[in-house]
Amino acid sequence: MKRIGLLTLIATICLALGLMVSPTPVVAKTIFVTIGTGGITGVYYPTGGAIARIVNKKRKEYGIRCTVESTGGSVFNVNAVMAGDLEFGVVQSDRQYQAINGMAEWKEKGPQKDLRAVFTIHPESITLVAADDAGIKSIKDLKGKRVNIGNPGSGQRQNSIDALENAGINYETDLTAEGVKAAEAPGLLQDGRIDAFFYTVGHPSGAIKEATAGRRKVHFVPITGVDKLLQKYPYYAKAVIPIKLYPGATNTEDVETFGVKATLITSAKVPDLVVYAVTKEVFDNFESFKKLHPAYEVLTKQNMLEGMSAPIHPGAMKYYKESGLDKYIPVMH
């Protein structure tokens, strides 16, 4: 990748010059890697931070300095990793599938052949939040309403469109679709400028807590009848939003929906050592990692190997084979 390639070149030159002028050992340059995440109120940003903290504890051992960048989400992260502007990105499982297969935003570019999977993380529910006074009891009631479906370039926008189309709703003609970032939607809902919003997110979420804590009463709208959708798109699965996490919402029971998984991706051009270090430190410190965010409570080492559609990076696979976890990796078809 651009930065890593440059660092390698600089280190090589420095080593050569050092050998010519002095027998003193040359200290290796630090390798800087950046993880692209999402909005700061979602789960992606703290997820990137959690991974970075764990890796940075071994900075002296690996020579890696890991930082986090708040970005526009999955599509941005895939494109930035492929361009060499980021080393890693947190990406929805559906976007990983589409990128490696040259679908959706990558239809014209074609399959992103250098895309590599590292592991999967928390499940993300496609969450529909509506104001009580907007008269929205089911997804079909969104017709004629003003609804935020997510900003262009975010993974959640396509999830919103899939959910709407599954319910027989055309987002371009049947409702007024807003395209703002998820972090801005709670404020718009509370201000009465939209009636509802979609957000594909792990729970609990700061943005959803904000939406349910204002003066305007809100509730979660169930998204059901998705069996055909799940058959069509294998990266989707049924999910449940635990209502105990949001005491400010007016629901009385857990809410049915469907969702995807957050995944960590990288590029084939990122050195094996870097990807190995990230993978090893997260899995070797698994119990500590799980405690870093409530959304990770459901994680197991086994389910962190499910939901990957791109080839697994050799650096990650090296660790999985060493630890015996490779037997849990599902066969890709």
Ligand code: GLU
Contents of the next structure:
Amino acid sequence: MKRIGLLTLIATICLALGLMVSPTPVVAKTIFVTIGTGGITGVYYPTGGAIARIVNKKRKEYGIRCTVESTGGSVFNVNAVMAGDLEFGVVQSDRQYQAINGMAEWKEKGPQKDLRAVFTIHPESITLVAADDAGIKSIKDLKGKRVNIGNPGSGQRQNSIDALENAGINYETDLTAEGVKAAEAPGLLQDGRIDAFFYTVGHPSGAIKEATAGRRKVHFVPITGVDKLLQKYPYYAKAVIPIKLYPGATNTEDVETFGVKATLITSAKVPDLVVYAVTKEVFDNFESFKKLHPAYEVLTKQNMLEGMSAPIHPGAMKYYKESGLDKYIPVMH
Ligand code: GLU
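Let me have the form predicted in complex with ligand GLU next, following on from the form predicted alone.
The next block holds the full complex; its first chain is the one shown before.
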């Protein structure tokens, strides 16, 4: 006992001396960061995966361990990042705009002041898929039909409502609106439980492949006559769905519609070091990143800096300045 006591005393003294020599013991502490995405058959989920993969390659250097979470989509992601439950979120550009300005779902809560932009990613189009046997040739034909407009946490729900209103359709009274997650919609369409669904998504997407590859034949419905809508909302732009991506769809031509962009957001409360690392790794490994999903084919470093409406996080800005990419950042009005 006595001996052990002495050893303990010596050990304690050594430890104390050691601490005095090196006042900050180097303990490798892992920083865990999570990216909120969307349904697993969308493009957000593999996007989160692509970012995490690139960042995790430098795990030893940064001490950052990045993971991905499947969520209800853009609105959920903004709220989870603002609550500090997630560090990053993939969010539609229109939703970023609404959240920072206190509009739509954030009208009552007010502007989400801590919201910060990191970069923008692939284009997403407002995609309307309908069963061939339901007699839906134009968006106006949705009257009286059963249509999934999107779950409440999703980005697409408001896009569906905007598209319907623009076509003179009240989603509450003129049709039966369902609010299920996009990942469930293809199955419901194939089972004959809905006639059509909206999904704001990049192409190609697993959910749309699933919807167009079943026994019930389906097609994309063009959404045209949107000039007024585009004038009213600065975040919408015309878009086209390339039909070659979905050989199972019965369309014969590319489909006109309108769209937004996927963006990566974070909070002002997330440390600069973390946001810097994520930004640097994606841009420094841009060519490998682009290969991780076919929806990234159109990406350039320049267009990944276009379409942000929240202030850019200082950690991301540090990278843009040191790499000279800051010259591509459009001046915000
Ligand atoms: N745009 C959808 C949303 O914000 C998600 C699309 C996807 O997961 O690729 O909810």
